[in-house]
Structure formats: structure tokens, C-alpha cells
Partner chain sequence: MLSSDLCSRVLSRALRGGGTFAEIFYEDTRSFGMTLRSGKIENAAVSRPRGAGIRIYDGLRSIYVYTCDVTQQGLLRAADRAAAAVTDTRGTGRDVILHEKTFTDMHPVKAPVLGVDAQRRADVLRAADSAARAVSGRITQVSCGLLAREQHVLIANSEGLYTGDTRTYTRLTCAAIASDGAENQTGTDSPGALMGFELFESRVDPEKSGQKAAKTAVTMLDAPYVQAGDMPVVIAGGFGGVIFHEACGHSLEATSVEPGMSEFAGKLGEQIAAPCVTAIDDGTMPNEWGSENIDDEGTPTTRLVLIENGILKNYMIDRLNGLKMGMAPTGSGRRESYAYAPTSRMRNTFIAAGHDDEDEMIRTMGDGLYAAQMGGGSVNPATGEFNFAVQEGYLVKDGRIVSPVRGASLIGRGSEILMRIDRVGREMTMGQGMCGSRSGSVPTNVGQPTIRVSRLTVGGK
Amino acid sequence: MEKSFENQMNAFADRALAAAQAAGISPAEATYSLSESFSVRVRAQKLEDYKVSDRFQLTLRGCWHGRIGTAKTQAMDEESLDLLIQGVKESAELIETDEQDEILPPDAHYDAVCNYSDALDAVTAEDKIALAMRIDDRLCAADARITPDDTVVSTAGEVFCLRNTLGLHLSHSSNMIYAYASCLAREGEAASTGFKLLWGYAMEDVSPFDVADGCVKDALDKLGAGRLPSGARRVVIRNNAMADLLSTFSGVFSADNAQKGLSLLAGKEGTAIASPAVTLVDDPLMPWGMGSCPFDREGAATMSKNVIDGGVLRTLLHNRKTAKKAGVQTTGNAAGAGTVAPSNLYIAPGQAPLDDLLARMGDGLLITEVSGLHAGANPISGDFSLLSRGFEIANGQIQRAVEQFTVAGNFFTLLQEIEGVGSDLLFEGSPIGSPSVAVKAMSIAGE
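In the form predicted in complex with its partner chain, give the structure of the chain above, and only that chain.
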């Protein structure tokens, strides 16, 4: 991180807080961050894009006439100070909700968690370009049927700070590197695309061989995929696809959504909402977790918890406002603007490798990709109908690739019909992860 910029930013936050107090906005809180990123894209053995950035963002919250208003800026100048002060006042005057956000002094204790690597910060642009080239070279040499598409190597870092006029002063730094490749496979009339992403905190976490070989395998495995007849099938949903589903429906675990009638899990705490095989964990203190942070957007200390424990819903995710309304303690999941979000959210892995799940299923379908999640899945009703890909399974063995079918169901029903949970927990470039899961039956629409 650029130290001088960080100092400038801290000074601007202090000025904003002082201006707020002078204007009668008290208490006041500034949430701000400086994020830096570097990214290169290679295709056909040429460097196509080279992208570098730094970005500052500050949100001022403050109490004006008994209500909390909010305003934001990316510019550190006088005009922004005016905009922030006027914006907080106008916002506070407009807001009508009874439950109030609060600005509070710091908690007594914050656990430590690390997801920042000094070594990664020292990796040069040349090294990252060389890595992207190595991935692309390997893709080019892989197979006559493969045309490499994009290879991207990217690093990102952020310092996130919270200060308020009641003595709160917190800061957390994080960074990461990821590399992915995509390719096209063709054989006669058949075409398919392949994709592989790896991420971590060191160059060793993103091996060019694993990225390229994974990408090629993904495309070739899917090549010549056939279609499926419609009907109900037993399925295993592979880890990456299940994580995508969980991510799409993660809002149902928000107490904020529940209290607003936007989640069917409202009032279901203490009841069985999933099969006993399902334990769902939200762990902001996971070492090297992408979503790890010792404090949330309200400055509350974060904690690890089981959201679902052996199928029973233990807690929804809370911020201070939703917790107060529900008569419980915050779970440290404040995400800003009164909302709630998970940190590192995942289904706890079981004992069985994917092969065992398939063997136990015998005949059925392995779903490896679900797409169109923003359109074909409704977090309010839980219904989804998604264009999918996968493999037909007979006697526990992959028979053939299949495509152009939709998998339809309901997320809440799906949770109850999970029969087995695999050991292959995966976070694929996201703080929301899952192992593969075996499901009793799902509705397939194909030919």
C-alpha cells in the first residue's frame, strides 16, 4: 500500500468527522478504504490488457435530529466535505424507520485474523505477466482441439478502516492473488468452453500447470455433450455448483431480510430446516479466508458460528439493529447501509470423496455447472430453474457429458433433501464455499 495515500486518507477522515461534529452531527463515524489492484490478460501468447488501479472510498454516517444519515464520496476535497455534511443531514431527515442504526464505542476485544501476505505485495508486475504467459503457453501446447481464450492474473489489496467520535479506531488489511484461464474446445460440430480459477496469497497458490490443465480438462470433458430426457433424477451437485447456489440464496440467512418479509426463514430459529447432514458455518475468523475480518462494518467484533447445525437453524445473521429487534446479540455481520452479509460461509465438509457420493448414488446425474443465477433463481420464493451442465452417471461411473437442460427446484426443499455431503470443500474465488452434495431427486427439463 502507498503509505502517503493512507496517511492522506486518515487525515481526510479526521477532517470529515470534525466537520460533522462542528455541524451538530454527533456521534459520527467514517468507514473508508483504499483498494489497489493489478491485472493482466493474455490471449494467443500476447499480453492484451494491463490494468492498475487505486481507489478510495469514504462513507460518513452520523446522528442528526435523532436519526442516522449516510453519505459517500471518492474525492478528498472541500466540495466533498460539504456534500457529506449536507448529504448526512438530508438522509437523516428522509429516513422514517423506527429501528435505528447505532454508532457505538469499540467492543472490549477483537480476535486477530490474517489474510494479508507481505510476500505477495513484493511480487513484481513482470512476475505476474510471466505467470499469465506460462499458463497461456501451456494452453496453446495442450491439444489440437483447444483454442485458448483469456488468461488473467490479478492481485488485489485493501486497507479498510473505521473511525468514530466515540473512540473507535480499527483497521484491517487484506490482499490476494488469483489466476484463471478459459478456452474453447472444438471437434467437428461440437464446441465447449473450459474454465479454471485458482487463488491464494502466494505465487505457489496459483500454479500455471494446475490452471491450464484444469481449464483444458474442463473443456474436453464437456466436448460432445448430449441432451437429456425430462424427468426427475437423483443428482450429485458438484462443490463449485453448490457454492454458486448457496451464494445466490445466501440472503435468506439475513435477519434483515427475514424481518422485512424477504426470507422464508423468518421465525424458523430452533427448527429443522435442512437434512441432518447439513451444517452451515459462517466464520469471519478463518485464517486466510477471503472474507475474514476481525470486525464488521459497524465495528462490532466478529465471531465464528454455526448458522445451521445438523439441520437445525441456530441463528440468522445479525447486525446490531436486527439483533436488537430480535432480542439477541449481534453476530457481527453488519455489511453497511443497515444490511447484513455473511463472511466466509460454507457447508461443513463430510467424510466422503466425490467418487464415493457418485458410487452411492449409482445411477443419476452429476451437475457441474449452473448458470443464469441472477435471473433463474428467486431468493424470496427459493424457486430456481437453471440452465445446467453435467455428466450422466451409471453404476457410480461417468457415462457421458450432458448439456442444455434445466434443473428446477426450491432451495429450501433442496436443503432438506441433501442425503450426503462430500469432503471436497471448495472456495472458488469467493468467500462462499461448499463441498459436493448428494440430493434425493431433482426435476430435469431436457428434450
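Note that the structure is predicted; figures quoted are calculated from it, not measured. Numbering follows the first chain given and starts at 1. For clarity, a rigid core is taken as the largest C-alpha set superposing within 1.5 Å between two forms. First, how it differs from the form predicted on its own.
- A movement of the C-alpha atom of residue 65 reaching 2 angstroms or beyond is seen between the two forms when the two forms are aligned on their rigid core.
- Once both forms are fitted on their rigid core, the CA atom of residue 425 lies less than 2 Å apart between the two forms.
- Shown in the overlay between the two forms, fitted on the rigid core, is a CA shift at residue 193 smaller than 2 Å.
Switch over from the form predicted in complex with its partner chain to the form predicted on its own, please.
Here you get just the chain by itself.
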């Protein structure tokens, strides 16, 4: 990120706050960000798509006649200042509720956290294109049964700043790189797809060999997949699939949803809602975490907390507004516009590798993919019915790939049925992660 543009943002925010105070808007708050992204797509050893974008936005909030108004701009000029002031006043005058978001002074302390790499910021576009080409080249040379599909390399970065007229002045920078590849495997009449994604904060984190070889292995492992008979089975849900489930149902841990009647966890703090093997952590201070930041979108200091501790629900996730309603302190999970969201949310890993979970299970099913999460899952009731694929397990060993079966259940029941947690914690391109988990039994609809 160019330092000169960041300095321009700071200067414009200062002018916006000064103009707000001069217009009688007090207290006032300016939230502003600059985001940059780069993406290159390679297919069949040719550059297919190339995108570079940057976006600036400033949001001005302030108190006008006892109401909080809000206005936004993507320009930094005098006309934008005038429109911001007018927008805050008009917005405040339209508000009828007495329930107002507050603008508050800074907290006493903010922890330090780093998820920004200077070295990554210095990587050139040519280097990223060359990386995508190397991944595609390795896919092309991997196996006669493999046909490469997409190879994508992307970087993203953001500078996010928050300041107000009560002494708050916060700034945080983050960036990341990710690369993924997809391919098709064919052998006779059998066909399968493969996918591999890696991300991190250095080119070394997205090795072309690891991306390409992982994609090829994923496709070949699934070739010739069979069908399963219906019935209840002992199950291990692999880390990536469990993270997808947790992401789909993460809204149940929002205090905002609970207070609106959109979560069954309302009023359940202090009660056991999961197996004693389950501890669910929200950690915005995780070093090099994708969702790490020392402050939330309201300027409250963030903190690590166990949402579930040994199966017991300890807290929901709060912003200042939901915390005030509940008579508790904010957990630092304000996501902007009055919403609540997790930061780095994950099931705490155990000690057992995946192979040990399979050995303990003996006979059962390893679920490696779940799909249809938007249509086949109800984020309020917790019910789900999802098309899945994986591997049949006998005597703790993988026997064969299986596909086209449906796994049905309920997220809250699933949490209670977890009997083992693996050591293989994974964040697959998302700030919501999980290790593999062993489940007592799940209902499978197959042949």
C-alpha cells in the first residue's frame, strides 16, 4: 500500500471530522479503508483473466439533534465533504427510534497483532503471473488422466482506520496471498474433479508444487467412487468439511441473532450445548490470522475468548449495542452497520491425528466434502441435509471412495455427538476453521 495515499486518507478524515464539529455534529466518527486486490487466472497454459482493483471508502457518523446519522463517500474532495455533512444531518433526522449506537472514547488498552507482510506487498504482478503459470505447468505434466481447469493466484490488502472526536485514533493493515487449482481426472468411464487451495503471507506459503500436487491427488483419490447403502454410521468429518459446517451455522453464536429470535442459543449461556470434547474459540488476536485485528468496527478492544468451553456455552458474540441489552460487556465483535460477526472462529484442536481418529472409529465413513450448504441447511433450526462425498472406512483404513450420498442431521445435535477432536486444525481460505472430528453416528441416505 502506498504510504502517500494513506496520508491523504488521514488528512481527509481530519477535515471531515473538523467540518462535522463546525456544523454542530458532535461527537463525530470517521471510519475509512483502502483495499487493494490483484487476481490472475491461467487455463490451458494461457493467461485468461487479469484483474487489479483498489477501493477507498469513508463513512462519517455523528450525533445531530440527539440522533446518530451516517453518510459515505468514495471521493476525497470539497464537494464530498459538503455532501457528507448534509448526509449525516438528513440521515439523523429520518431516525425515529430512541435506541442509538454510541460514539465512545478509546478503550484503555489495545493488544498488538500482526497479519501484514511487507515482503508480500513487494511481490510484483509478474511474480504472481509466473506462479500461476508454474502451477498450471505442473498440472499439465502430472498425469495422463489429468486435465487442468482453473489456476488462480490472488493477493488482497487493506488499511482500515477509525478515529473520532473523543480521542480515538486506530489503524490496522492486513494482506494475504492465496492460490488454488482445479482439475478433471478421467479413467475409462470414471471421472472426478480435484481442488487445492493454499494461502498465507509469503510466496513460500503457496508453493506451486503443493498446490498442483494436492489438486491432482484430490482428483485421483476420488476416481471410481462407489455408492453407499443408506443407514446410520459412525463418522469422521474431515477438517475442511467441518469448517464448512461451522461457517454455515456460525450465526447462531451472534447475540444480535439471539436477541432477534434467530438463534436457538438465546439465554443458553452457562449451559452445556456440546460434547465436553468441544471448545470453540474466537481469537481476533491470533498471529497471522485472516480475521485478526486489535479493535472491532466500533473501536472496542478485541479479545480472545472461548465461546464454548468444554461443551458449555460461555458467551455469545456481542457488539456494544447487544451487550448493553444483555447487561454484559462487548466481546469486541462489532462488524459494522450494527452487525456482529466472529473473527478467527475455530474448534480447538485435540491431540489425535486424523489417522488415529479413523483407527478408533474402526468401521464407518470419512466425510471429506459437503455441498448445497445454502439450500440444504437451515441456519436457525440447525437442520441440514447435504450432498456429500468421502471414503468408506473398514478396520480404521480407507477402503474406497464414495459419492452421491446425503448426510442429514442437526448442527446442535452434531456438537453434542462429537466424541473426538483431531489435531489437524485447518483454515482453508477462511477465518473460520476446524480440525477433523469424530461423531458417534449420523444418518446417511445412499442407495
